[in-house]
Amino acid sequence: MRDEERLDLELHRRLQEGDREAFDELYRRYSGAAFGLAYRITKQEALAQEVVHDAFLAAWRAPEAFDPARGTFRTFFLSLVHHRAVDTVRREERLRKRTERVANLEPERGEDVAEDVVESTYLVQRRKEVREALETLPPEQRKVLEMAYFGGYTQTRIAEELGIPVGTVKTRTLAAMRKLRRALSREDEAG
């Protein structure tokens, strides 16, 4: 076993004890090449200094993850930052769908123009049912559910703003929620 190797089992056996001055060791010893390859991965600064910065807390976390008959702690620590960094460019690639998605910038493949016309005229229809709906609840759960869906509200503003516990908020939007579901499919049976 090289001196390398050594030391490292040496820092992370005083990093499981809880060690600071080891966390740092290994961090000096290791967030270059984690900063590179992580920068490799996702080419961009700061998702790969996020990388980094997960890593390094999931080691500190969890050091008990390091399991030395498996390999070096180098060959580790680098993997987990390569997961880590391939997860990070998935997830800001399907952020980045969804966006475009949201944003109609994404022009659909085979567009029926016809599908447009049915969808406009369905979405019309839904919103008027939904209004109907709407005005059958109880005026206390309509105002939590105007408050949040159409002003933006969270349930804690919304607790503030009518005097009454978030819990109270929380129970009057379940019990609405729960209301226009059934009105709502009640429609679509009778539709």
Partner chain sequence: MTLDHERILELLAGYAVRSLSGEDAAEADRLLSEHVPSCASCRESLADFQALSGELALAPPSRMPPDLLLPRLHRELEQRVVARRPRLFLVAAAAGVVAVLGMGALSVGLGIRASNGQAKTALFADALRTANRSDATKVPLISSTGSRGMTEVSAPGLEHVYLVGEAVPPPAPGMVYRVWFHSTEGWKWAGDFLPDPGITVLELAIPTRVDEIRITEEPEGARGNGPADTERWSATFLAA
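Having looked at the form predicted alone, could you now put up the form predicted together with its partner chain?
We keep it simple here and write out only the one chain, dropping partners and molecules.
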């Protein structure tokens, strides 16, 4: 186990005891990643803030939702942020009947210069690996995965937007996940 993961486990254990310093430390470690993700998905500061707020509060109120036997705290927590952001953007979409978000998937201008958060060396390295792994995907797989993950689209909706059968969306999603899994587990071993 990495030192990073060991520290997260210790912080999580303290969280269960209601230790506020542990909460602050987890906030310091992951609020930048959480907000960056929530902002990419919701595209609005206010919504992103609510997502991150709710995720941290959920971790504080029900720390036992994380089961150390099933993965790392970091991936658990960022998945929680992802789910909440996707739910938020779907609700917003339904409320505002928003259209033409497909063109909007690309990172916004200036977004990349906003990397002003101090993060651990490991997180910075992992971020690089994840981006590189995404780059290795065939464009059609990457498109489907990014529409789902960062766009918050359902597979049905992706099929409509791209004019392809839902079955194709499913096979591309699985193919992309398999390829990423291979790429990242190799990186992980090397690192």
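Fair warning: this is a prediction, and the values are worked out from it, not measured in the lab. Rigid core: the largest C-alpha set superposing within 1.5 Å between the two forms. Residue numbers count along the first chain shown, from 1.
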**OP:** Superpose on the rigid core, then tell me if the C-alpha of L137 is displaced by 2 angstroms or more between the two forms.
**Re:** yes
Subject >> Cα displacement of T168 between the two forms reaching 2 Å, rigid core superposed >> reply: yes
Original post:
Under a superposition restricted to the rigid core, does W60 display a Cα displacement of 2 angstroms or more between the two forms?
Top reply: no
